[in-house]
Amino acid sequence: MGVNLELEPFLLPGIVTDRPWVIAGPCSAESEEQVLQTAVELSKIGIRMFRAGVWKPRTRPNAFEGHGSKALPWLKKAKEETGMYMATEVANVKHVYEALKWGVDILWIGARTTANPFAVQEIADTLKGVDIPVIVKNPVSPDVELWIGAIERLNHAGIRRLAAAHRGFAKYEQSEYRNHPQWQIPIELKRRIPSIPMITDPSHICGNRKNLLEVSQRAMDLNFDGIIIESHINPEAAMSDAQQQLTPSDLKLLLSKLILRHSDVDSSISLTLEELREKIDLYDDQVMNILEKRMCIADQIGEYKKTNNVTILQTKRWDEILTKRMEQGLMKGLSEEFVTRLYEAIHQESINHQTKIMNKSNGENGNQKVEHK
């Protein structure tokens, strides 16, 4: 189901609308010199939107939490000397007032704040009557409804220039990513709100420099609009997130390697695509029919378990299914992550079916229990 929002073009005057939009700058505004040097170098490579954290939400209290309002004049000076637009994160009403007072051009809502509807509503109320672009990062958890809710709150307050930022999601298992991208979540948000620009934050997804190009390219291949990426004049000396920041020259190199593909399909290849899509639709129909049959068997198992007073969850059997299908999936070129998620969803649906049967009274729908002796 789509979400109706009143949106206007996000980009500010003078910004080239061609993909990718790039918002770049250090994780934290550490000093006036660092801000100015980084801004000047980024301006030289054509970056028009500068990002820097002034208030830094940190997990532990002893970490560097930014210089706060003290750093805002540094951003203003960088804007005056380079002509770049300035962007920073706001997490409460005080941050909003201070950022607006010092002429910040773009605000963003961080992942922790997006997850708090009370905080988002207070920010939205504070911004009523203010015409300023706002970027809403995804919440820490993979909850598309929470993400959409934050966007809606701002839009209902009159903010028309909105963008969504995909920065990955918290994870518990070991992974090559700092925050798992879970691309299906931003894709679903884009499906629900087609008109909203989607920006990916490869720095916070990766947590390192090694995978920045890969994640940025993936975003472009998915037709996302741009990237918000961390760039520092001297990353090794950065006071926060040093391992994921690029020098301006390295950022220029990364951008030069991005392959930009067309979102529209021309007539010369549309026929081939339609033929392939028809096959996909055919296989999807078959998958749905097979899943229906599988759930019918699950229902029969549920009836048997109820009759014989057996628990729904059989851990050994579930482990056997998952292990076998993961091995089979690898042989067929399917990733372990995909097979695991697929069968977890199938298993959960089977449990749901069996739970419904277990909780159904014997006389429900006129079906009386028959004793077989």
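If you superpose the two forms and keep the largest set of C-alpha atoms that fall within 1.5 Å, you have the rigid core. Residue numbers count along the first chain shown, from 1. Since this is a predicted model, take the numbers as computed values, not measurements. First, how it differs from the form predicted together with phosphoenolpyruvate (PEP).
For Ser335, a C-alpha deviation below 2 angstroms is recorded between the two forms after rigid-core alignment.
Annotation for Leu313: C-alpha shift of 2 angstroms or more between the two forms, rigid core superposed. With the core superposed, Leu12 shows a C-alpha displacement below 2 Å between the two forms.
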Second form
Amino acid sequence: MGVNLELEPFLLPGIVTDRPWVIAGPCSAESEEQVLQTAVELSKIGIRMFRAGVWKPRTRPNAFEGHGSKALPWLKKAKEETGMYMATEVANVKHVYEALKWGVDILWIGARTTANPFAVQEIADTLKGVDIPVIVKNPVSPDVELWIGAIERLNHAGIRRLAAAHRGFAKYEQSEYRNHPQWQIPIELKRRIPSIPMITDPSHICGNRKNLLEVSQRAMDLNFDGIIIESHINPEAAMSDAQQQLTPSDLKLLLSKLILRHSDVDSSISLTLEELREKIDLYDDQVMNILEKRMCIADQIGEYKKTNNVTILQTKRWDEILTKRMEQGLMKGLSEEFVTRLYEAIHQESINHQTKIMNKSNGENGNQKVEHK
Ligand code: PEP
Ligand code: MN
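Would you mind giving the form predicted together with phosphoenolpyruvate (PEP), to go alongside the form predicted on its own above?
What follows is the whole complex; the chain from before opens it.
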């Protein structure tokens, strides 16, 4: 199901938005010197869009929450000195007024704000009649509808130059990522709104420096449009997100390593691709047929359990299935995460089938009423 939006290209005068666009700058604007020095160095390596947080929503209190409006003149100065476009995060009406007053060129809505429809609506209402590009980060929760909703609210208020930023999703369990990328969610957003530019924020996905290249490359291989990445003149001394920021020269190195693949499938390779896709379609047919057969057996098991008054969930059996298939999956080059998700989904579908059978009245399935022992 598509989403109807009136979008215009995310253009800024003088900026070529060929892939990849790069928006870079520190997590927070910490001082006039830090902003200016970082901006000058980034400008030297060809960056044209500068990011810096002025108001920093922090998960826990007592962390550095940004210098607020006091930092806006620093951005203005950096813009005058380097000609770069300035981007900052806005989370409420006051932020929008202040940012516009100080000539901020690009606004972004942070993950915690996208998750709050009232806040997004207030920002959208305040922006009515203003022609400014806005980047909407994904909400902290893996909820594509909430992300789309925020984009729609801004678009309905007349904002045409919109982009989506993928910054990963909150997770409870330990993982190598600070925020889990869950690539299928930005992919789904692109499917629903094909014309919206998608940029990835590897800094907030990784939470460290070591995976930044891999995540940025992944975004490029998914044909996303660019990255928004944190860069600080002296990362070790950063007042927020010190572990994930890159020096401008390390950012230059990262960008030089990015491999850009094109998305057009030219005729010489399209035949091979066509053939490969046919094979995929064939296998997908087989997968669906086998799943159908598997669920028919699940129905029979449901009948048996109903007749014999046995519970649907048999934890021991489920554990056996998962362990066995995980071992098999590993030998077949399938990740543990994939096999777990696949089997959880299959198991859930089997349970749903069996529940339906259990709840059918006896007249419907012709079974004898079973007495409780
Ligand atoms: C940020 O960009 O510095 C930031 C706070 O990001 P997010 O809203 O993605 O957490
Ligand atoms: Mn940050």
